[in-house]
Each structure stands twice: as structure tokens, then as C-alpha cells.
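What follows is a single chain, given as C-alpha cells, in the form predicted alone.
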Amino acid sequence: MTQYPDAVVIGAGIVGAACAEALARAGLKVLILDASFAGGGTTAAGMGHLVVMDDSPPQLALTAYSARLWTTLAPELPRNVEHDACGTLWVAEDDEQLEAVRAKQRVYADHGIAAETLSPAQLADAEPHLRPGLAGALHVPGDGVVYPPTAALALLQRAIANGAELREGVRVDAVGAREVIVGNERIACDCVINAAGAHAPELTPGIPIVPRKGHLVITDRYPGFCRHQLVELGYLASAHTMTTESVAFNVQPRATGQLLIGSSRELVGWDMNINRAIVRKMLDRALDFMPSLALTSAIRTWTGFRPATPDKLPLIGAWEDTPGLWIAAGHEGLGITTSLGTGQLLADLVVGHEPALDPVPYAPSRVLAGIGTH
């Protein structure tokens, strides 16, 4: 075992894996600890979308940066990561939403992100199973999909190839100044990265992260039924308003030919039971946009917990109350997309390199200063 690593990363989900990979690539000796198994938790429960989002300028900056990193990395990923550059269609139901689509396209264009507005006829041609009468859509061809557990494992393997060590089934009991405590063992290091997702506050009290429960449904295999990731324009309101309960249309094609149907959001603590009423609402919403989903067979439903913050931005950077402690958590439903950007940003900060984007909007110090806590 590496007794005195340069960095200890707590959590081997996709964000922790990306941090470990970037730190190891930068030349640090990295030890990764996970209480369960690599690629589990929220990572295993997620949809796996790689999507540029523009709910706020910092969110757009991080998702666009990460999307570029995914595009660069894609040719090096093993096949089991199931990377699919399928693009996203943001579907507009009416003329008012279509105006919002056009505004969204202008924002993307201003940031060099390829996107085009589709007419109703073009949308029907792109996705024949959508219902008639929709106003159009924004096509973002650079978006994609991965299978999150194997994506995390691929990043961990890259970290290990650069000298990192992974220990699974190891629960960290406490974090101190430049050390982690595991049972009776104290592991000294130069820095600790808390990448424990929704569990991050258990190790670093004061982090305003709460678990936001979601349901997903997966179908049997129907190759070609859906060609793009499909998201209703109203998804933004559902995803980024901290209501007690919400649903939105989101269907994703998988490399297996299956369809992944979402999405729901609930603030119910750690209750992992399936809420049949909200699943019904979620499926009804999907059927409203895609009626022929009624002809498919659902084979499994599950829940997961997104690590949500009050201001909808992750915490990436130093936790100034504890020397040597860094945070990489709070990504809500964008952890897969933003994992590579998070890892690179954090590694640059740790080793003192100039980061590719302004780190201030994501700095945990905004929480210590009382910003974003309302």
C-alpha cells in the first residue's frame, strides 16, 4: 500500500476517477479509496449524458469545457464505455418554447458551440416516434452518451497506469489536515480530495449538498427506435429549481438498443424506495412526447441520488477551513458531463498550473462566505 501518497481521493465514482486520473497524469502519487466499489453509487445510477447546459454562465463554461475534453478522449476509450456521439434534441412544444430554443442557439453560437434549430418537419424526420404538432427543436450535435460505470473504470485504469492505487471497500471515517483516518489507520498525504458525492458532507460538515433522488426506467432492446438524446425544453426548470418533486421528458438511446427513460427529481432524503406515483408521472410525460413508447417493454426501474447544491453549481477547489483538503462534489445531474472538466480544473489548482477556465464560480469558499447558501 502507498503509505504516504501525494493525494488521497475519496470516492471512486466518475468525478473521483476523473480527479485521480488528472492528478496521476500530473505526476502525483494518488491513492483512491471507495467505501463500496468503483463506478458504483450515483455514477452507476445515472443516465450518462454528455450535454452542454446553459442554465448559468459558469455552468455553460464547465459543461462546454468538459464536453471538449470528452471529445478529445473519446478515441482512446474502450468499447465498453459505449461512447455515442448521438447529439441532443431540445424539444419545443409550442411557439413560445421555440423562441426559447432560438435564444438558446444564440447563446451557444456566442460560445462556439454548434447547434441548429429544426423545423417541425425536420424534427419529425430526425425522430419519427415523436408526436406530431411539436414546434421544433434545438439540435446540439456535439453532445453524446457514455455508460457511466465503465467510463469511471476506464478513467481509473488510466490513473492506475500512471501509478495510482485503488482500494475498494474502504470506508473513510474522518478527514483531517492532510490526512485521512480509516479505522485505526492514519494515512498522511499532501492533499485530500473529497469526491464522495452526496455523502461528501459526512466527511466535511458544512458542505451544503443534499441527496436529490431520481428514478430511471430502461426498456428491452429496440435498435433505432430513438436516434438522439431527447429532452423537453422544460427540463431546465425541472432540473434546476429545487422543488420537492418534479418530472420531465428525457429519453436516451443506449448502445444495446435499449431506451433509458427519465427523469424525476425528489427531495426525500435517502429514501431509495421506488415511488410508483412519480414513476407513473414520469412515464406519462414520456408518452405524451413519444406515444409509441407504449409499445415497448420496460424491464427495470431504479433510483439514485444526485448531489445537489443550492446554487446549482459544484464545489471544486480548496476547503479553506481544513489545510490540504479539496472538494470535488455537488454536481447534481451533470457529474458525468463535468467529470473531466472537474478533474482537470482541480488538478491544475492542486499543482499550481493556470486552469483553462475561471475557478472562482466553483470555489468552495463561496459557501464559507455565505454565498449560494440561500
Given for the second form:
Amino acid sequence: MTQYPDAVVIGAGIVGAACAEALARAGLKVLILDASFAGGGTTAAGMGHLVVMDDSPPQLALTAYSARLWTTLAPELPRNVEHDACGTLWVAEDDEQLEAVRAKQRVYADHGIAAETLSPAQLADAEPHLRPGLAGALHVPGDGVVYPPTAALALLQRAIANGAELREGVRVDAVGAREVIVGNERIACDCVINAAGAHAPELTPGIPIVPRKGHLVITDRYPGFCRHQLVELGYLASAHTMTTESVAFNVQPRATGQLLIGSSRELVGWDMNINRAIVRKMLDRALDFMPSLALTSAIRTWTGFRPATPDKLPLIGAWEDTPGLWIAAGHEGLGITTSLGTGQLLADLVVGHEPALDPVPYAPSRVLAGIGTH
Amino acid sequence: MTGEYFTTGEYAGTDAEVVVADVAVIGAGPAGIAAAASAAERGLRVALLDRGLESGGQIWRHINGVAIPRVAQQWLARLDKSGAQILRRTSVVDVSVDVAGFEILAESSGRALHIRVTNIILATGAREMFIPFDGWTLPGVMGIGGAQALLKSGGSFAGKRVVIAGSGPLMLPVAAALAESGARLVLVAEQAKRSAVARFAAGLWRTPSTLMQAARYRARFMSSSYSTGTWVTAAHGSDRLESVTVTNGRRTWRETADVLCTGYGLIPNVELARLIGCETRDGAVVVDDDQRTTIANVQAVGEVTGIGGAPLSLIEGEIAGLTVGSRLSVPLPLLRRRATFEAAARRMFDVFAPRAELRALPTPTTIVCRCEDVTYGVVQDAVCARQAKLHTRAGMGPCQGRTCMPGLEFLLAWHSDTVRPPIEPALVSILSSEVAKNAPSSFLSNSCVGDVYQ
Ligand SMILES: Cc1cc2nc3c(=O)[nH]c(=O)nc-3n(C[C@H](O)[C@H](O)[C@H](O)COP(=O)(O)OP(=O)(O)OC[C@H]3O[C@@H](n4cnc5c(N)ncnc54)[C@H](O)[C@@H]3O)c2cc1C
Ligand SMILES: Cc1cc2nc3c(=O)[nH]c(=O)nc-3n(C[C@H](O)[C@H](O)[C@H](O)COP(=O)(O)OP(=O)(O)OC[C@H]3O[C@@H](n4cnc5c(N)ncnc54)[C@H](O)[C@@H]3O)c2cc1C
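Could you present the same protein in the form predicted together with its partner chain, rather than the form predicted alone shown above?
Expanding to the full complex; the earlier chain stays at the top.
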């Protein structure tokens, strides 16, 4: 890029990719820098479940908005993004959880999100490998699945088609007022977007993001073994409470016929080793819901670090301490889903368009003001 | 020391069988057999694990009855008498370390087996390295070792036109065996230069048994053509192999063939060693004079420490069997024999190193990852194995890159990706298994010699 960029996006994970795509589409000259390679950070570890979640009203607003954007984009995505509109089944174990399923359905209905409650018989019919005796489920047909690393690449390719440039293997050392510093080089620009995921605080001290470790296990190919992304209703609680350790039943059918089994949450810093005890717990939980998973063959396990914030909401917007600096980070376990909403919201704020959602709940200024740092 | 040394009271959870021993030898090829027998002869409780149905590893396993070489017979008899417990059809999928030692998780005929030991001897051997080229996935194209295994298990090549193309001393015995079984050997193409192969052969006098063996092999397929500095660049056929393109760098020609056996030497199976944290160099586990790795109480023997052939594997196994759990010094003659064979192995490594021209073998449309059908053109620009996996699925299938990644590392100078459990595909039930509190555990029956673990 010989020209001076309008915007430098730091991080080519799915969030940085979505920001770059939206900014380039809005007509800005975008430069994307990544210390490693595109989609190689947390994005490489994520499950890729595109899911509407209602832990809080702003979370619901951002996930629902993003889900609509994914549905619009889906037909234009290359095949290797493996987009699959498989829907989600939120599985209820007992009557109390079934009551929660009904409440969830009402909330979704209020927001125009299609959802239906399945009886135990309907659930067994939809997913024969689930154990008998479950109370029912909420079926959310609009949810889906993508393969995150190639989804990030596809977004970057769209940005590049609109004039953006991607430089991989370039680590940003520091961010200044309307500039980024890479070794001896200073790259001047109008705005900088810190989309470095769980590493964002290294460039912008004061951002309350911590790595929240997760484990996943992938199996060999069993086409048709399950048809929806299956999540236990207890997952919400597992994701919500910032306990040091939790697991939940979360199984995803991949386009390849493989099954992705999750998920765990731990606060252990950047230790990327497999924690065998947690894997056992996670698999036990999965076996509890789907006993015949026992006979599937696991071929690989891995870990990843969700960029977690104290109030479970991402930071999207201007960082008022540094002129020209914007943050798009802290998407915890929903960054694949919320990447598109984040990119659009950020681009609208940068270019001064009226955003489709109220940006206030995501504004990084809540941190500067001391909110959200409990 | 007796079985009481180990308690199972610390376990919690359900199912899974427990075996407790002093030493686990992982891999029952020549190296593992020698290690297990020598250690058990010292009175140690030894568990010898192998995923195969029979002991013997790559070289001895498939041979039935008469064909077993005398040294194999001798070692198998010694193993039998030694008291080592042999666990067949047992695949090691994970090893974890704690204060009490190691816990090995294995899948044994679909069941979980937890093996608690204080010492591990890794004898996981090697596998063939393949360099992909157009047509290498056609039926009729196979590994050189694969052809050997097929022969040993009764497969027939009678009347088939066979081309063997690749590198390394493995080509000779396979060529001999194929010729004997009635195959029509069209060509044996060794990619290494004539001068280098000649120098290597001339050096074999230092290890006479190897020289004799090589001569015997060569005599058996004398009538067919053996070419050095020659390699296959493509295989052709509509639904199975019909012909191959051969070159010597100056001239390129076609040979009609029903079978092509290919392979560019062996590469150590270091995954388990890397999982445990042992240092590796040039793709092999680093060991000291006593075969100790950089991780305490873990030794490595045989091909996993570098390709050196069965005689060297036996010596290394014996040394580890003598030194495991003790400070005994190794008899000098054994050390001398190891040094001699190691020198030969180093020469072999240099002579048969794949030539640079082989980097041009794959074309953009050549399939490199057979599990996921990924072509060379798609992975070529990746900067590392991890990026290629994530972006193209290469190496993500059931074999987890065991087949394609060594070739790709050679072609594109990539570093290997990290190793995580399970190192072999394992049933979810195995990975989730835990050892029950007070689970009945089978203690291996030998009692320990006094000088161990003081
Ligand atoms: C186990 C697990 C399961 C998950 N499942 C789901 C799911 O089903 N659905 C969902 O929506 N989300 C899921 N997530 C969450 C999702 O993966 C993350 O929220 C998302 O990937 C975050 O993307 P990101 O772009 O912010 O971060 P990253 O992907 O980490 O990208 C940040 C990039 O910044 C680069 N970088 C860092 N520092 C610098 C620097 N100084 N200079 C230059 N570049 C730098 C890094 O190299 C990296 O590529 C899951 C996460 C985990 C761990
Ligand atoms: C394909 C092939 C063909 C060969 N043919 C010849 C020949 O014809 N002549 C010759 O002189 N040399 C031959 N060699 C070389 C010869 O096999 C070796 O020199 C010798 O066998 C080395 O012995 P080893 O004990 O180190 O390994 P191996 O004999 O390879 O034994 C390793 C053993 O470890 C087991 N193992 C590995 N990982 C695990 C795990 N995770 N769990 C359980 N078990 C495991 C394997 O099943 C195997 O039985 C061949 C090698 C290969 C790979």
C-alpha cells in the first residue's frame, strides 16, 4: 500500500476480518496487520456455532442482529466456509428447565426470532442419539454453523476486493495517536482498530479482557449422527458465571460428518496444555446426554482462549484516551457469531452512520467510567 | 520392592482396568523386545505393549513359521522366558506424568487400560516417508513397506510388472522378496547418486552382517535393472496403475507397470515422545549413552532415536533394558557394537537423503492429503503445517497428517505442529475413562531386584 491507510485493523481474527470488511465496504482504505496468520488465534479454536443468546438484552440484540447479517451473507460465502443452517436445540433435562425453555421461547418471540418447543417425543425423533427421559428442547431453526478460520479468510477476501491490504507475520508493538508502531516503522492513519482478541490489553492497557480457556474434541466422520447443534440449557449458566472451571454439553455436527464435542471454561492464564481432567469431565457430560458418543472415535483435541470481559459483553467503539483508537475485542464465547454485527456497528460509528443497534452497552467508555469492571 | 509400592486409592471415577508395573515398553519391534526381555531378566516387572496382534514390529511381525530369522527366534524365546507381560492389540493413546510416575492410557480391544509405571521405554519405531506425485493415489501404487507387509501376510504379486522407486536400504529386501514371489521387476529406481550408494556399500564391511545381507538381497533380483540417480515423477492409469514416468534428470521415459512401490526412507514415530516432552533433533528422539531421553525415567530405543536398522535396534534395546531404573554400567562390547552400527546409520542418512529435485515432484493438482483430498496447489503457500491444516484441512483427517505431513515438511520446509492427546484415534469412552476407586488392578508378578529405586 503506497497510499496512507484510512484505517489500520490490528488482528486478522474473525472480529478484525469483519471490521476490515465493513470498513472497506464503507469506502475506507484499510490495512490489516496480524502477528501470525489470518484466523490463527482464538478464531482457529472456536466451534463456529452461530447462535442467538439471551443472557442479557444487549447480548440478545447483538447476536440477533449478527444472525440476520449471517443469513444475508451465507449465500455469498465460499463452500469452504462450510456454512450449515442446522439450527440449535437447547436441551432441557427436567421440568424446571423446560419451564426455562418456554420463557426463552417467549423472549425470542418478542424479538421476532423463530423458535419452537419440542416435546420429549419430538426431541427423540429429531435426535435419536440423545438419551431417553429428557424433558424437551427449544428448537431455534435460524441458528447455524460455520468453519471459523475460513470464514475469517472469506471476510478478508471481501475486504481485499474492496481495496484492503492484509499483512501477515507483522506484530504491532504499540499504538499511538493515529498511528501504529511496528519495529522501527510508524504507520500513520486516521484510525486504528484494536481487534487483537484476548491480546488486546497488551496494546491498550486498561482493557479488562482475560483469556478464558476452552477445550474441544473432534471425532472421525459419522454423517447423520446428529443434525442440530445440541446445547444443554445449563450452558447459559456455565458461560455466565465467571467460575474458575465449568463444563457443559455442547455437540456440533460438522459439514464433514465429524462431531465437535465441547465445551469447557477455565481461568488459568495462557496455559494451552490439554487438561485431561477437564476433558474427562466434558466428555462425561456429553456421554450423559448422548451415550452412544462413547463408540465414536476421537481424533484430536485442542484448546483456545476466549477473550472474556467482566460483564460478558464485547468492547466495541472509541477508546477515548487515545485519539483515533477504536476497540473491537472481548467477544468471549460468541465472537464467531457476533463478528458481523461488531464489524457493521464499528464501521457505522467510524464513518458516522446511524448504527442499527444502540451502541451504548458495548461502548468501551463503560470501562473508563469504571462500569463493567466488577 | 513388591506390588504394595503402588496404591490405587488415589483413583476416582468409573471403569477401566489398571495394570501396575515398573517398566512399560511401548512398541514390540526388535528394540522393544530386546528392552523388555533384558529388563525383565533383571527381575523388573515389565509390560510390553504393542498395537499389533503379534510381537515383532515392522520387520519380524508378519513372518510366519520357517521365515523367521534366527536372531528373531532367539529374542522371541528370550522374551518368552523373561517374564515380561505382553499386552497385544494395545494402542497407547496418552501418557501423563505425576509424582508417582507415569499413567499410560491405552485402548486394548476397545477397552480402556490404565498402566501405572515408574519407567517408560519408548520403542515406537518408524514409518515410511512418502513424497506425493501425480497419480500416487491410484490403486496399484503402494508403500515399499506396505508391499512387504502384503507379501508377508500372503499377498501375491506373481506375474505382476512391478516398479520400485524411492530411496534407502529397505528397497533391497523388498525387491528380493518380490522377485522371489514371482513378480516381474521392471525397475528398481534408487534416487540417491551412484557414487554415494557405492561409497555406502563400500563402508558396509564395517558392519559385516549388513553387507552380507545386502549382497544376498541383490543376488536375488540380479536379473532386473537397478538404477541409481533415478526416480519416478508420475503414475498414470484410468482407474488403476498402467504406467509410470521415470527420469534420471537427463532422460525421461515411460515404463508399463501394474504395481508401483514407493517410499523415501523411514521417519521415526516421535509423536509419543514429543507428547511426553522428550527433546527431538532432526526428527529423532535425543538420547544419551544409556538411551535416556531428556525426560527423567523415559528412555528411547530403536528407530525412534534415528534410523539404524534392526541390529542397532536390538543393541539399543538391550542397553535400555540393562540401565532402566538403575545405575548399572553397560558392558563395553555392547557399547562398541552400538558405536559401529551408529556410524553406519549416519552414513546411510547422508547417502539416502532425498535429493532437491524431488521437491519438484508434486504439481498444483497432486493430491497431498489423502484423508481430506487436499491438493498441493492449495497448501503450497502456507507458512507452516498449522496454517495449512486450519485453512485447507490438510492433515486433519483420521490419520492426522501421519502420512502427508512428513512429505510436506520436506517439500516446504515446515516445522511439525504440536502433539496433543490422543496421539492415536481413541474411542470417546476411552478418553473419558477413569480408574475406579479401589479398582482391581493386576500387578505384574515379577518382584523387583534390590538395587532398583533406592
Ligand atoms: C473452545 C471455544 C469454543 C468457541 N465456540 C464458539 C462458538 O461456537 N460460537 C462463537 O460465536 N464463538 C465461539 N468461540 C469464541 C470465538 O472463537 C472468539 O470469540 C473469537 O474467535 C474471537 O475472535 P477475535 O478476532 O477477537 O480474536 P482472535 O481470533 O484471537 O484474533 C486476534 C488476532 O490478533 C492477532 N494479534 C494479537 N496481538 C497482535 C499484535 N500485537 N499485533 C498484530 N496482531 C496481533 C492474533 O495473531 C490473532 O490472529 C469459542 C471460543 C473457544 C475458545
Ligand atoms: C514399513 C517398514 C518396513 C521395513 N522393512 C525392513 C526390512 O525388510 N528389513 C530390514 O532390515 N528392516 C526393515 N525395516 C526397518 C526395521 O523395521 C527396523 O530397523 C527395526 O524393526 C526397528 O525396530 P524398532 O523396534 O525400532 O521399531 P518397529 O519394528 O517399527 O516397532 C515399533 C512398534 O511400535 C508399535 N507402536 C508404535 N506406536 C505405538 C503406540 N502408540 N501404541 C502401541 N504400539 C505402538 C508398532 O506397532 C510397532 O510394532 C522396515 C521398517 C518399516 C517402517
